[in-house]
Every structure is written in C-alpha cells, then in structure tokens.
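One chain is shown next in structure tokens, namely the form predicted in complex with this ligand.
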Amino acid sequence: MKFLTSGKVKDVYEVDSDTLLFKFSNRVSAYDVKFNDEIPKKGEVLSKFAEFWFETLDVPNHFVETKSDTEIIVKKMKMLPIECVVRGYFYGSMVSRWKNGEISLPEGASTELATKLSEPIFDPTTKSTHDVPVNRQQSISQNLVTSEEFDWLSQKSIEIYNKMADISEKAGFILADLKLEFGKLDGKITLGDSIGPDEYRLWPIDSYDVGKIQDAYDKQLLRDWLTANGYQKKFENSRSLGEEPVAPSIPTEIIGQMTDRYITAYEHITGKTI
C-alpha cells in the first residue's frame, strides 16, 4: 500500500487504482500547535464517526468499508477544490468578517456571539492552506465549480447540516457548524472525506449561552488548560518572534478527560458504543 499524505489527523494510503485507505490517527492540535502527547481513542472515535455519518446520511458518498477500529476504505475520487460549509450560527471567522464588512446580514439579524442564524447558510471556501471565502459568483468566475454544481453542493450541503443538527439535538448536542467535501465518482458528484469532530463544532445544550464563547465539546479542555497555564500567550509570543511555538506536555487527567468527551459524543449521538 502506497502513503499518500499525511493531515492534521489522518494518513492517506492508496490501495489500488481505485480505492484510498484513511488511518486516523490519536494526534492532537490546538492553537495551531501540534502536541507530541496522543489523545487514546480519538482515532477510532473519528472513524466510527465516519462510518456512522456515511452510513446515515442519504446522500451518495464514496465509503466503502470499515477496514479497522481506525480505518476506512473509500473510493478514490476527483476533489472539488471547494470546501463546503455551513453555518447555523454567528460565530468564529464569520464574526471578524461580519465586523471586517465582508458580509451582510439579514436585515434585523442579532449579531451577539454564537446567535442561532434564522436559517443555516452555505459558507463555502477555497481549499488552499488557507481557505479564503467564496461566493458564488467567485466559485463560478474562479472556475472552482459550475453554477450548477454550486447550487446542488449549496442545497445538499444545508439539507446535510440540518439532518446531521437534528440528530446531534436529540442527543443534547448543538451542531454549531461543518466542513463537507464532496469528489467527482464517475461523473456523478460524491460526498468524500471525512466527517467527525474534526470537520464539526459540537457545542452542549446545557451550557450553551447566547453571548459567549462556546468552545467545541472536545477541544474545551485542552484550551482551557493551555489558557490557564499561559500557553496560549507563550505561543503568539512565539510566533511574533518568528519561531515556532512548543507544545507543552499535556497533563494525564485532561488526556483521560477528553478521550471521555469524544467517546461521549460519539456515543451519545450514534446511540452505539466503543
């Protein structure tokens, strides 16, 4: 089997001319920085996560089969170089840009901090390391994709969201947003990638507060820990200087707590166990 490439968290293999394998991996990032630490379970949570999502969804995708507790099969497809969010609620970069008047908002909308939108929205972005925002007529003029395929990926991509958000409700879970990808399958367009925490922000119902930062259910620990003990200033230090910040060593307790959350999540929202 060939290495392909290796992400944030998962490594991609070639396994023949027409399929890929994905291994997702236990690492784990915050602020930009990468940890040496490894979060145990974190790479079966996603691609169980995968599997369920692709499972569950009614949409064509490119899943094949679970080959692993932390690895899938899929078809190897074309990418659209479009990646495909949604937005249910005002918050991360939509703010900066909302504040920066790159976007309006309907007339009479509340611009407090993670306020639910009155409908969900299709936010897409290029897909270059640093994924620039694109309307429709950019997505179109920049040759990304065709109108056509804009309105379909804009239309499923929200029907996706709202599924997905209705069974991460029943779960007590708010989907705040997510990053689709979506591939070319002989000719007909294919929901690809991966779908899991690290494409979604999950927000608990219980302490969601209008107003107020919401961390991501599973990342909350990390970065409150990395806040109160001054790393996050340490690493913008770091990088104002031009130098590449350390990642600290994460303290056991918080490795445990947040293989607690994903495996929480995971078990909460799929109604299976790990």
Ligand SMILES: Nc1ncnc2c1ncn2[C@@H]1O[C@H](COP(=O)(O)OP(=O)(O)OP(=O)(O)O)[C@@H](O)[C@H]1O
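Other form of same protein, the form predicted alone, not the form predicted in complex with this ligand:
For this one, just the chain is written down, with no partner chains and no other molecules.
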C-alpha cells in the first residue's frame, strides 16, 4: 500500500488502481491552523460517521467498506475543485460576510445570530489553503464547474443537507450547516471525501438559543475558544505579515469536552456505541 498524502485530519494511501484507504487521525485544525494537540477518539468518530452517512444517504458515493475503527476504503475519483457548503442558519462567517455585503439572505430572513433561514442556501467555496466563497457566475467563469454541474450540485447538496438535518433533529440536534465534496466516477458526479463533525456544525436542540453563541458538538468548540482568547485575530495578523500562524496549546478541558461531544453526537445520531 502506497502513502499518497497527509491532510489536516486524514492520511491517504493507494490500495490499488481503483481504490484508496482513508486513515482518520486525532489531529485537529481550526482557522486553517494545525494544532500539535490531538483529540482522543476523534479519528474513530470521523471514520464511523463517514461510514454511517455514506450508507444512510440515498446518494451515489465512493464508499466501499470499513477497514478498521479509523480506516475506510473508497473508490478513486477525480474530485471537483469546489466545496459545496449549505447553510441553514445565520451563523459563523456568514454573519460578517452579510455585514460586508458579500452574501445575500433569503427574502425576509432574520439577521439575529443563529436564526434559522427561511430556506437553506448553497454557498460554495474554492478548494485551497484558505477557501474563498464563490457564487454561480464565479464558479463557472473560473472553470471550477459548468453551469449544469453547478445547478446539479446546488440542488443535490441542499437535498442532502435536508435529509441529514431531519436525521439529526430526530436525535436531538440541529444541523446548522454542512460542507460536502463531490467528484466524478465513471463520468457521473458522485459524493466523496468524508462526512462528519469536521464538515458540519451540530447544536443540541435543548440548549439552542437564538441570538447567542451555540453549544457546539463539532470543532466549533475550539474555534469559539480561539476567538474568545484573541487567537483568531492573532492568526489573521500573522498572515497579513506573511507569517505562518503559531498554534497555541489547547486546554485540557477543551480537549476533553471535544472528545465527549464527538462521541455523544455519534452515539445519539447513529444509535451505535463507541
């Protein structure tokens, strides 16, 4: 088996001419900064969540089989150079982008933090070290996808979001937003990469409170800690000076909370145990 690449969270190996092995780690990143600290059990949760969603969603995907607690086998395919983001709530980067006039909201939408949008919106980005939001016209003019592909991705991504949101709601969670990736397999657009807490925001319904920062059962917990302690600003300042941001140590209590919440979300949504 040949090692191909190491990403923020998973390592990728070539099994044969048709398949790859994804090995999920306990690594964590936030604001495009990799941390030295690890989150115990995270890799196992990501791997098992990927298996669950690929098997649950009625969408063609590249999942083949589970290899171990932290490994899955997938089919090789040519990935599309666009990240398909669906937003169901007014939260995260969407807030500042709306204030700067960079994104429009559905008609009649409230601009109170964490409000549910009247309908989910498709808000894709480029794939790069620092993802850049792109609209339909930009996606087509930059040759990321064709007009037909953009429209298909928009419709299918929202369908997947709605399905996942329904499943999450039954388990006591709100799916605030979601990032999906697609590729081409035998000429057909196919769902790929992985789907788990690094690809969405998940909030417990019991503590949901419009107008406030929400409890995060995903890596948003780390982002919120970084922002509250001024590290997000430090990262931005470093990049503006052409320097690579330096990751701080993650407090033990944040690491413990993240592990507990990853496991809790998985067990409640899937009905399985870790």
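Rigid core: the largest C-alpha set superposing within 1.5 Å between the two forms. Numbering follows the first chain given and starts at 1. This structure is a prediction, so every number in the text was calculated from the model and none was measured.
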Quiz item: Is there a C-alpha shift of 2 Å or more at Val15 between these two forms once the rigid core is superposed?
Solution: no
Quiz item: Is Ala265 among the residues whose Cα moves by 2 Å or more between these two forms after superposition of the rigid core?
Solution: no
